[in-house]
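What follows is a single chain, given as structure tokens, in the form predicted alone.
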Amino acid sequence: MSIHSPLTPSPADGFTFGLWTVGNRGRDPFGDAVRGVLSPLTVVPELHKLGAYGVSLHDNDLVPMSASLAERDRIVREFQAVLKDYHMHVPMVTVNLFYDPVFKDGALTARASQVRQFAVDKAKKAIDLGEELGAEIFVLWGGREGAEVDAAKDPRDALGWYRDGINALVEYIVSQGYSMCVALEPKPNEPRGDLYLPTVGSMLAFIHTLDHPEKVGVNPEIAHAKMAGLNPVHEVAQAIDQNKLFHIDLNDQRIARFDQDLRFGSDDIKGAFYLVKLLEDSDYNGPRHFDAHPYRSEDAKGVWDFARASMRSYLAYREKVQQFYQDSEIQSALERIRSLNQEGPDLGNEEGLNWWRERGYAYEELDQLVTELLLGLR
């Protein structure tokens, strides 16, 4: 097909995938892996073929913790070579501070100062790796920064340790002359019973207590907001409002379930539409990063079907956003709503109050028009 389809992704769309996403082996708490290990050197050309812009990674997605310095350098060189061959980018790196048993009581919030220092040192090495790969964003997800037994540690102490750790990492970035910024990723629970700083709002408040708040933003994940029963669009909008949307993880989730990491736009169709609309209306120019997993039912082919569909879905929603602005009935309904709110009497007397009390806002009509647009009826 020689004509470029509007639903065919290209690097200009800025789509990225974590090595841990397409590389997810389908393991869950009740079942072992169903797919083999996927080498990063295989992931890069396959995603390039599908039209992705780049990949992101945890430090240990690429370099095992047990690797010697020589092994580490060899792995990085090979990865850099394949990135160059396929014109792929690494906009973001993160650090795994949750998998190894040493972090069972937390990483930056562990009671033991030795563990906290080990976590900071490990994160600094991940930052160095990101700098080598050209990453501009360092994401920090506190997967073990929480508690099941609140008597075990005072949450005020834990937040203080958390602050100290992030301050140390930002100071390291500044002292090394790196241009990298830090994006903190909130989540309400899982794997800990309760995680500290569980929402975008709590992260934003925390950022303002840091030594270099200008260097730190947020990385909202759609599924994490929905796990807390929140509206991800409102969470992301708050980050945009404060110029703190440094990165975003796109996926899907059913409210109040475990962290499902469903393919973006596959469950909440209206919510996905409004999220894409928000990002496009806000001229967000960061990576559109997919942090989701192929179903456990899938083989190797299903992994690449998942990746292709993730990008195609975003583009389809983006096309619907364009149709939203081109649809004359929707725009007329919006104009009537705007007019209704510009007219009407003053509220300084009973007559005016009653007029505003009794008036309607025509939101039913508008919502149905958008629903029909998404259902392909318009």
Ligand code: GLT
Second form
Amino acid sequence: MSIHSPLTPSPADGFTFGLWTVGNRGRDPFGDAVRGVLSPLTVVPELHKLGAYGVSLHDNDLVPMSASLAERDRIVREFQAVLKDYHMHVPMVTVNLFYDPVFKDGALTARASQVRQFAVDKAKKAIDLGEELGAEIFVLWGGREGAEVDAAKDPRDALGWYRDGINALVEYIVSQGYSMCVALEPKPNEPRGDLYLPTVGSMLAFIHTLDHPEKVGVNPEIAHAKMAGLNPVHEVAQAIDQNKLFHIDLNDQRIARFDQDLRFGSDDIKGAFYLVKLLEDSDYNGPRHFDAHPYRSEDAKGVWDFARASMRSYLAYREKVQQFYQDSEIQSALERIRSLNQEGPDLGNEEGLNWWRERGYAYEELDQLVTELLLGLR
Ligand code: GLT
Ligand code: MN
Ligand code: MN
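To test you: the structure above is the form predicted alone. What is the structure of the form predicted in complex with this ligand?
Starting with the chain above, the whole complex follows.
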């Protein structure tokens, strides 16, 4: 891989990784950690070396929940120094409202108002941290905002509490004079049996019921859409259509499986191609953010193979998008499809109806051309 290769990432490509992604220790419900703790102070230089633009983080990926104020300030100062040394950015910060047992019945939707208040206060501190690090986006993933026993919590109450919590956070952002926006990340299930607001569509509808809808958008994740059996490209397109694509989590997932967080573009090659095409064709200019995990089979070296490959894959798909536009056969197939859709009689009488009933659209040909492009046959 030469430095001039179009597959070599550079900060201008805007690639970011959650500290929790390369830092994932391979723990799963059936097995313990297989890798050691990776300090944020190591992650920043390593990702810089590979060509990333920056990192994102949960409050507790950087500052342990138990840290004193003085410890917190020291940790943040050290982190800021390393970011500066390596010209790395933190465009997005989020809050961990799912790991601590206190959130076992939800955070913003906990039945206990004391827990809800604690969650709001914790999120406000994470917002302050984001502001200190220059983040423009604050992501909220409601990992524990859900239920197994609907008899115990009326979902209408839960949605109301969810709304109150987000309103309080946006109000805080505005009152502090921060320019940060909030991006809500939907997921259908895991770790709860059912999560509230499971899809981009449900998030979008919910956003319009908030006090400051203009400050809130979505952070779709490919894997989460697939877990819901949906087409992630269509989910992201809907967010773009509503000017609500504030951030994105790139990864991969096989449908009908547990939450896999696979490396971007490693499983569904066609899906990844159409997603990159959508992003590159749109005016989304936010981070290309990876939210995936190295396989549990990997050691410390495998973690960086994972990071390198995530960015290289995105660039490879981007190359394919360019080839798609430069390929004369593909372009004439598209031209043919355009004219097959334009020329023809109107449908006001039986003759016109029959004409259109018999019309073929030649999508088979185009689809095979795209398949062969992706297989490297063109
Ligand atoms: C967690 C989850 C992700 C979210 C992160 C942000 S944390 O790993 O699986 O989808 O984006 O809270
Ligand atoms: Mn995610
Ligand atoms: Mn996920």
